[in-house]
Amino acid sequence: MNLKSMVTFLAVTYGLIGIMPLFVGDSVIIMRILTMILIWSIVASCWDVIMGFAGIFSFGQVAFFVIGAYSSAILSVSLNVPPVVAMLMAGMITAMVGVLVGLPCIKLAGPYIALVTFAFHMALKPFFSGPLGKAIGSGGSRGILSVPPIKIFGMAFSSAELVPFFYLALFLTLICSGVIVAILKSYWGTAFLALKDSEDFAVSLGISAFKYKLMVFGITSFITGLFGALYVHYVGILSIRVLSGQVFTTLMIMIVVGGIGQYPGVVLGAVFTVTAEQLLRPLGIYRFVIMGGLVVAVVLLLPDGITGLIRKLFPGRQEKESRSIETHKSSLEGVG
C-alpha cells in the first residue's frame, strides 16, 4: 500500500473511531471497548511491523506490553514518579530490554526466534510473581492494586473518565501511527523488507543486519511498552494475569484477520477482534472457538486477510507492490 492510500486508510478509520464518542459517549460498554481497539491496533500493529515487515518471528510482543505496564506501575506506585513521566521511562525501559532480548537473536532465523522470545515471554509470569519481583514492587502473585490516573494539568485520566482517556488514548495512538508509517515508507523500511526477502543480498548492499533487526527490536518495544504503561494507568491495577495465553491469541488473531505484512490492515483486524471477543463474551469459552472458527476461515478464504479482500475489490485504488527485493533495488543503496 502507498503512503497515500496508508494515510487515508488510517485516516478515515480512526477518523470514524474518534466521533463515535459523540453518539455513545454515554455507554460504558461501548466506550470500553473503542478505547481497548485505539491500545490494542497498535499493539498488534508494531507485531505486525516486526513479524510482517521485518520478518522476525518475535513471540515476545506480550511480554514487551507487560514490562511497559509493570515498569510504568512500579514508578509510579513505589517511587511515585507522575505517571506521564513514568509512562515514558516504562517505553525506555521496555526499548532497552527489547534490544536485549534482539541481541541473541539477530544470528537465529525463524523458529529458534519464535522459541527464544516465547521462552522470553514465559520467564516473565515467574520473574513478577516471585521474590525477584516482589522485590522490585511488582506485588508477587497479588499483583499491584492501586496504579494512580495519567493527570495532564490537574485533568485525571482513567477508566472512571471514559471520554477523556478515549481521546488521550486517540492523541497517542495518531502519534504512533505516524511514526509507524513514517518508518514504513522510509529507508528503514525498505531495508526492514529486503532483510526479511533475502538477508545475503541486503548485506551485498551494505545494509547491517545487526544495525536494523535491533533497530526494528527497539522502536517497536517502545511503543508497545508505552501503550502497556497506557493500559495499566487505565485499567487501574496489574497482575500477571496478563500473561495469559488468551492476550496473545487475541493479538494474534488481530494480525491474521487484518493481514500479516498488510498494514495499516491490521487496525482494522484489531476493531474485528476487540469488537467480536465483547459481543461473545456471554458464551464464555465458547467464544474462543468461534473466533478459533474464524480465523481458520480467514486463513483459508482470505490468506492477505482483509487488506487482500479490499485490494480485490477495489483493485482501481490498491497499489500493488512487490515485495522482492529487485523492485527495492534502487532504494536499497546507500541504505546502509
Second form
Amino acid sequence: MNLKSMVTFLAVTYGLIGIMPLFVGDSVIIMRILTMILIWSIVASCWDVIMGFAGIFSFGQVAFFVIGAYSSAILSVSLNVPPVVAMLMAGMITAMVGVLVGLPCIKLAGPYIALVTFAFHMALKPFFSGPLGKAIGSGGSRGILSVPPIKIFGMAFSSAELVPFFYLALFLTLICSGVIVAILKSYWGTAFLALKDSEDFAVSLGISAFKYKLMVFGITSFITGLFGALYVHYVGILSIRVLSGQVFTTLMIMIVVGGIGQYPGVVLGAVFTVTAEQLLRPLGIYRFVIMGGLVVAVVLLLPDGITGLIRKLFPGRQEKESRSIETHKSSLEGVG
Amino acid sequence: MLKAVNITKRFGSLKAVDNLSFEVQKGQIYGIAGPNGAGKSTVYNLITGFYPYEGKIEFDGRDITGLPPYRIAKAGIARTFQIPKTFPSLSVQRSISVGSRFGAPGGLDSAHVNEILHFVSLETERYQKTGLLNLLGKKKLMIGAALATKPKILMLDEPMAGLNALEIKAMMGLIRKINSDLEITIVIIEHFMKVLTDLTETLLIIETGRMICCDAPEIAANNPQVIECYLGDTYVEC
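To test you: the structure above is the form predicted on its own. What is the structure of the form predicted together with its partner chain?
So here's everything in the complex, that chain up top.
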C-alpha cells in the first residue's frame, strides 16, 4: 500500500472510531469496546511490523505487552513513580528486554525464532507469580490490585471516566500509528522488507541484518510496552492471567483477519475481533470455536485477510497501472 | 586490487577451498572456472564475508578478513548470486535504490539510480514488482542493485546460467560495458568456455578447492590438467 492510501485508511478508520463517543458516549460497554480496539490495534500493528514486514516470526508480542504492564504497575505502585513517567520507563524497559530477546533470534530461522520467543512468553508466568516476581513487587499469583490512574495536569484518566480515557488512548494511538507509518515508508521499512525477502541479497547490498533486526525488536517492543502500560493504568488491576493463551490467540486472530504484512489492515482486524468477541460473549467458551472456525475460513479463502478482500473489490491505482502496462505490452506484441 | 592469500575453508572434513592464493588487478575482467563443486561459489562467499575462513583477503591494500558482508559491500565489493535473488516485495526501482541507500559511500543517489535503470535497460519495468521479471530481468536487476552500491569490483556468479544464445550475447555486452564505461573491475564465474575466452584477460581454474592453473584464457583452456579435470584423462593428447 502506498503512503497516501495508508494514511487515508488510518485517518478514516481512526476518525470514525474517534467520533463514536459523540453518539455512544453513554454506553459503558461500547466505550469499553472502543478503548480496547485502540489498544489492541496498536499491539497487533507492532506484531504485523515485526512478523509481516520484517519476517521475524516473533511470538513474544503478548510477553512484551505484559512486561510493559508489569513495569509500569510496579514502578507506580511500589516506587510511587508518576504514571506518565512510569509508562515511558515501561516502554524503555520493554524495548531493552525486546532487544535482549532479539539477540539470539538474529542467527535463527523462522520457526526457531517462534520457539525462542514463545519460550520467553512461557517463562514469564512462573517468573511473575513466583518468589522472584514477588521480590520486585509483582504481587505473586494474586497480582497487583490497585494500579493508580494516569494523571495529567491534575486530571485522572482511568476506566472510571471512559470518554476522557478513550481520547487519551486515541491520542497515543494516532502518534504511534504515525511512527509506524513513518518507519514502514522510510528506508528502514525497505530494509526490513529486503531482509525478509532475501537476507543474502540484502546484506550483499550493504544492509546490516544485525542492526535492522535489533531495531525492529526494539521499536516494536517499546510501543507494545507503552500500550501494555496504558492498559494497566486503564483497568487498574494486573495478574498473570494476561499471559493466558486467550489473549495470545485473540491477538493472532486480529492479524490473520486483517492480513499478515498488510498493515494497516490489522487495524480493521482489531476492530472486527474485539467487537466479535464481545458480541459472542453470551456463548461462553463456545465463542472460541466460532472464532477458530473463522480463522480457518479466512486463511483458506482470504490469504491476505480483509485487506486482500478490499483490494479485490476496489482495485487501486497500482493494479490498474500494472494492468495497463501489460495491455500496452500485448498491444506492442500485436504490432510486432 | 583484490588479493587472496592462502585462503582455506573447511566444511567438516571437506576442504572446499584449499590454500588458494590469487590476485585480481585493477580494471581486469578476471575469470574463475572449474567443474561443479570445485569451490568457485565458496570462494565468492569467503571474499564477501558470508563464511569465516583461514587465510587473508586484502582489498585495495586493506585487510578485509573477518568483516561482515554489509561492511564488505560498503568497502566496494559487489556481487551477484548464482540462483537469482530479488526482493519480491519491492519494485525494480526500489530494489536498486536499496543498493544506493545502504551500500554506496554517499547514501541514496537518485540520479545514479536512474542512470543504472537506463544502463541495465530496466527503465520500462521500474515500477513493476521484481517477482514479475523474467530470468534475464532478474539477473539484470541483481547487477543493477550491485552497481548502485558504486562498487570498485563486481563479482558475477554464473551470470549466463539458464540464458539463451541471444541473451548471453546481451549479457556479455553488458559486462563489457560495465568494465569499460563504468571502469569497474570484474570477476566472473562461468561454465561456458567461449564466454570466458571472449571476455576475460586472466583465467583461474580450480578443482576441489585447489588452483590448477592461472593464465591467459587461451593458454589455460589448453592446459592438459584443465582438460583432464573437465573431460577426463582420455581427452588429453600425449
